[in-house]
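Heads up, the chain below is alone and in the form predicted alone; it's given as structure tokens.
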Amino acid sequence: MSTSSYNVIGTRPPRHDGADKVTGRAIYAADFQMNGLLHGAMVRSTHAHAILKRVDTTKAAAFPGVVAVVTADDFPQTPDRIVDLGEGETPVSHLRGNVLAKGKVLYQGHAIAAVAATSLQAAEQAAKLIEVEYEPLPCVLTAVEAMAAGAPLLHGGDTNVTAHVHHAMGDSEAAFAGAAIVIEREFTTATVHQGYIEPHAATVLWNNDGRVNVWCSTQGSFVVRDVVSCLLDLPVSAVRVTPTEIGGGFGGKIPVYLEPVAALLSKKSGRPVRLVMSRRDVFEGSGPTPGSMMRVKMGADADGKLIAAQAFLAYEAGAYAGGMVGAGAMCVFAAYDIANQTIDGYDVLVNKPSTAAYRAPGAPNAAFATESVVDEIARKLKMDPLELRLRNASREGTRRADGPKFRRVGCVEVIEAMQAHPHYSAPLGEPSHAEAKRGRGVAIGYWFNIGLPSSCVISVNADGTANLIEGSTDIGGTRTSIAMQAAEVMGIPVDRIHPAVVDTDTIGYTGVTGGSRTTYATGWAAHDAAQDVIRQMKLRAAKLWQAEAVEFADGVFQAGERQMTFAELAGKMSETGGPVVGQASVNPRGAGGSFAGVIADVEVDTGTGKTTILRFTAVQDAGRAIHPSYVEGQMQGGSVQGIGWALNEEYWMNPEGRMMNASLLDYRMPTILDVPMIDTQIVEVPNPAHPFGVRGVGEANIVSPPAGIANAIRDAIGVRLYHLPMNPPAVAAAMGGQK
């Protein structure tokens, strides 16, 4: 069924939350107010690796206005155990240790203690009075350093490698022996941050009834609930989390940092406590995405068929296990049908903040390596780079090295759309000055997407409108994309549905807003809840008309010659049995995955090394574009972040592990002046595992931009760069090496 077959899906209605957002009425976490509110401040480590010999809070506790002080000793010291609270299996001691350090600090910025006072100034001044005595230890800052023999160990034992992921199929070594061309290259990427504008913030009231009430900026209110209850040794029913509006997250607001600390301060003080990170705290004390070192080797026959591939991926986990190498290993060759593959991934501890998800976590690193090698193969074979990709593209039935076979996917269609796009055949034009050179690059990428549980409840009003409640934080307009799916089923305009994101007491368990799952999974829950509404209303119509069967289509109930609109029947609820409430909980397994590609034109100033993006086109398979404007916005947002990752962004660390650019002035994210208008083309290859064919679209779009820009720079200057970011000094150095 094409999008044109729908009444609501595929249209572009205004956002339900738009008026509140543009007028400033929307309540974000730092806006939340309560009577008696106390303000909190944190003490953070000044060392990247050190033993905590002494933490003395005496002077801080005596400071005027201070009401409570906490350290790690204030947590219930429960026996350690392994838990899975939404981000994989993790020891409780690691969760607790990342919130407040005990015994040892593992990165500069690691939280040690916190103060609550009657004013923020008093809290900050008191925090400076907390005396911390350190015994500094050597630090390791990259995966390569941390894997070396004799490297300082973060958690004892005999290695900093916390996991080894291995996938293999076929015989890659034998296949390489028969290849006409084999290329092996090594790549590195720096640590980068998600760059959300709103800092982490939370307000907590540990009420005198024993319940802990949390208001916070989070991508997963149920994750916050479960982590807080775990660290405070409380039943989950004792914690209620209300997600406020969120000013960006991109994966970085899934982990929990502030809420358990604010809860301890509230318990001690008997008053609500608010903690807000400074921008420096966000950079130094929350989770960036991992730096990495990768070796990729690929072989092709003389006709351009890829016959063998190997990847070695070493990703920084940060201070605690659980980095993004598993996802990187799943995605590294996923865009290609290659019979013989070997993939080894290593999760490596380093003295940096524990890494967090960032929009297709692990996949942009891997694609930078793979797509650079594929580009070199195309050059060696003198083959069009998109033609080579099309010849080897994954399609229905292609098996990934980690096991799954693709169902219906849109990789081929994405590449064909790139080939047919006017950008691909347009001339590059003349350079703007004598020292400038221009080039064009392409790349493709993949993200697998996830399902996870979601719940939805729809209540019908007597005027024919409906109230929809769900538990997915709305980051990119998902209130509307979810409501649109309900509206399609119910046959009413989407502005007749009033969606709301509610607290953990009010809705059934719902997974994080992440993994490109929200429109897919919570939208599915809304679809099923709407079907429940229609089922009940058919029974109401049958009762009203004394009919055996009632049909429903396009918002109209009908039995024989009798018919009634949805709104008309809603007005008769009191006559037919009272309120109509539909509900559904789903746990879908067929997320489908999404492929995306980019075409990038660049101009490189050979005098300075500065790269300017001249033209940029993003193509992505959305499965079914519920709200095309939101899909385009996701594609453009991911592209801009990928451009920043490619050209400028990095954690600039000194040898002692201190981040030297922990501000938005020095951490160079792109602004509107750094990027061109980004063209988008939506491809729709419906996901067979979703009622409307939806595929998640929030992440695949960031995977290919760094590689596409790297290939464009290679096309411009004739030399390839193997490290991200490719900033002016790096480009100038590469050209100097060439000369």
Contents of the next structure:
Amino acid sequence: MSTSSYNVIGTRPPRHDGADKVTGRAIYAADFQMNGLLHGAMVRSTHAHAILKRVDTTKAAAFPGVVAVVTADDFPQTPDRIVDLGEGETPVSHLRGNVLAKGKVLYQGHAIAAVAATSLQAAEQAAKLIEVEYEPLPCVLTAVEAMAAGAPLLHGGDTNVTAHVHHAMGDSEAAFAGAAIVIEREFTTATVHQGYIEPHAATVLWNNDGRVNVWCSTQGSFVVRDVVSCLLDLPVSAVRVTPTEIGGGFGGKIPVYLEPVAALLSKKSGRPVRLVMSRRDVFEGSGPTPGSMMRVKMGADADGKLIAAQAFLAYEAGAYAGGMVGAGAMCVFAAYDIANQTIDGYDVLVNKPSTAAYRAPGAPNAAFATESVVDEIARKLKMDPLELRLRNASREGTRRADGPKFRRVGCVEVIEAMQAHPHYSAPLGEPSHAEAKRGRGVAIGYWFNIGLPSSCVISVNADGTANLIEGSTDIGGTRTSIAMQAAEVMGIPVDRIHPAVVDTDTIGYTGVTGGSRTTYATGWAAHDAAQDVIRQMKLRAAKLWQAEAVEFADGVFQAGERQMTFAELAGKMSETGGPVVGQASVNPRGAGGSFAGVIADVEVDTGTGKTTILRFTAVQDAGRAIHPSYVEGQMQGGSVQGIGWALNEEYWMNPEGRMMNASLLDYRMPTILDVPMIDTQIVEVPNPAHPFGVRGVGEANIVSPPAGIANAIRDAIGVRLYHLPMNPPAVAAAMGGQK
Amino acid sequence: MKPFDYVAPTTLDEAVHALAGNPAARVLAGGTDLLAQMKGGRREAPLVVDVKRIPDLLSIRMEEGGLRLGAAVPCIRIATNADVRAQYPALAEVASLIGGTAIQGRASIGGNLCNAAPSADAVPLLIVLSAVARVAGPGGIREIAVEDFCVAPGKNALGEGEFLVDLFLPKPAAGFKAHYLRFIPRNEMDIAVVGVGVSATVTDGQITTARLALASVAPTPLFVREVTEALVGKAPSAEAIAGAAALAEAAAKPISDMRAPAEYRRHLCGVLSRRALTAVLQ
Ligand SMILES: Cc1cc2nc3c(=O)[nH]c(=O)nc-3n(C[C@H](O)[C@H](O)[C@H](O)COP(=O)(O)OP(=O)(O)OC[C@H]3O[C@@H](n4cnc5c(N)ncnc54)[C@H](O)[C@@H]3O)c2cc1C
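May I ask for the structure of the form predicted in complex with the partner chain now, the form predicted alone having been displayed?
And the full complex, kicking off with our chain again.
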């Protein structure tokens, strides 16, 4: 699609942080060094649910090399209140209790105490000397069990259900009665982890002047600032957070775990303290995304028009309220224009780590259910599955059951691109051996794109370059995609801009890198800051030339016959009034969501039940692809994570709530040998609410892969699977049941 | 990991001496099991005895009647050795199946055996190749048939102060074929859910030898002797193979854990045995 009216947008320049990353010079959180650094180790719960009777740190404190030991009692015991620090409304006691347990532990791996010592070995050995006495309580591990009468209660009261969302429009019961075909199915999905490669790590120095300095790997430096200051009862200005490079997050590096604990240890010891999670800690102590149980019922008329839909969604919240079911309930039927809908979603406490966002949180679960049912309807009606989707696709003006009407969206264009893609009409090919069967599946999905505040400052250098600073930590190449938007406005190549992600003292408040917002919102701030630069530069040119009006186009300032390039004018800054600094802060509300879809070809070994992905095509509406390679990278990344979720990933818990596969060996994320090259096709339906038409692209791409693969497996073996993961034992069992 | 002492003897005698009277000492070959266990806190060793400087443990040579494989020879040398590739192709294959390139530069078949994991990939193949282990210790040198070497998960038949010197693999007869088939859910970086090693000799249209051993379905690698009895004397056929595969399935004593449910492992024993036997008997 044409981006030819732009000079920078739509091109694929090398990333600014590339050289440091490929040469190993980039500083990640655990690389951060400081004189006098102490090493920390945590004590984590060995029970999924228990009363903490006694935590005795005496022996640990006396261990050689130990400088400080902390427990939950070391936090300022401020009265409880509700706060919203970037992760939704939460009581302070929950944030504090998740960081260090008080009174009760709610999951295996729940942090209880921490030690800081002069060496990591000393800290680890001392941590083992902390005596914890538990009074074990029965644990509850799935939403269904937790909703049952008589289930153990995590936070008292009379239920583990912390929220019930209900959306309805039309009259679904009446519409089902008139439907030619009604399909109702129940689905379950396992708890899965984002699987970012870099474990959480943080170093904190509580300085003698009372300021707290934090260096950490996070998706939101201002969230860390606000949580640390809240839990330590300090003004936000007392905390400065410097985000390091980040080795992946996918939503899991929005919550704050280690920083407040390292701060307490630093306060006690007077020295900088570093805490680093192990992979086991990451699995057991940081937020996975919820396992779920879903019932979806859909009805269509004989022509394949969807006329009614109902969904019951029970999602695990983990140990604290505030799980992902809200978004799941908004997305479950978002791809379709269905007049009669009833949606009920339940957020349910279980004895697992408090859930965190994971790429379109809540939506892949729901799409697995909906897209499986839609596939079944298409089969029953003998209709092409994409044709059925097209007939019912959401478009401008379609109302979702949760209220909003879609503005201009690209659902139709995505489905049409899938239909037209050569993959969709290519033959499946012969199975590779006598016991293999092949199949093809499709699915589509939707995810939002949020706004939130972002700030950007651009300082022009006399050599015609510019320094751009911003507060969005860079997970997916956003330094470059943001700089490209400024470069487009300023009419200079993007390598003339030096973008940097800076600390919370240096830039205005900027929301998390999440919700597919960064290229959209911080890019918008960069666009506005660049316009501010150009506005000022025009005044400089006007001054220089004594001109009334100065025009600016394609990097050239012009008044009548006189013209000057950006670089030439930059060289004259000091004679025309001094430095030029442009800035902007935005808080956009016009975010436009993104639709995406997949075509998946699989081969199932009917002997072993193993599924091989033969060919995989991801299609997504990017609005406007600023840097197409990064958009494709997001689509491929979301696809691979979706493949892992579909085929093998799960928290495998024993009945006592211990995760038995808390290692990358046994958690079984796909490796490079488990996925084919993921083919991508970008669709561009510009977002009318962004200066360049950008839609966030980070998340919608994970929504449909599990469903697409489920539909492909159904196509191959003639049996549908209703549970994720569809691992080899599950596929083998499903086929055995058919014999 | 706790601090430990380290010695690297250069002769068998020195090694016997270093291990004597030190029951908690551990032998170090490639370290790809041992060091990972020590780092993970699953194994402690006050003394580590590195055997990679002892020439006997590092040699591969053809002898009268078979191949003598030093216990510490890394997989990469086995996989690329001309004699091994010509006469024991299944061994070369298993040596390039274990781990990836980096691991193969260190990991030894001796270590794979001594580690005594039920899932060890080389062990079922060693069993069907009728390998014999030669061990040295305070009492001198003795031999142990490989099928008797592993006695429990992580436990082998070595006595106090004993260590593995080498493995002897009898020379294959004409018409002999061996094969190891492993099932893992991913295509790399996984532990055998089930592994099947098979070997057979077909002479004049008749099966004259047959052996089958399983990984990951019992506390130790499992030698299924019934398969030998069932196949020897028969002509290779789909029925004979199906019958033998059913015996393997029946012999398995799998458990359910995070890697797979027991019923599924049992089912796989049948499927993989059938496929592996088909590969050697066809
Ligand atoms: C990334 C990775 C991938 C792996 N993939 C596989 C795989 O695909 N298949 C597989 O089966 N295994 C695999 N392993 C496990 C391991 O690599 C193998 O078991 C390997 O063969 C062990 O050999 P080693 O020489 O490294 O043994 P070491 O770690 O040195 O020793 C293993 C054990 O045997 C003892 N030992 C070693 N040599 C002797 C001796 N001569 N006498 C007495 N005791 C001895 C040691 O004390 C120790 O207890 C993998 C490991 C890693 C880290």
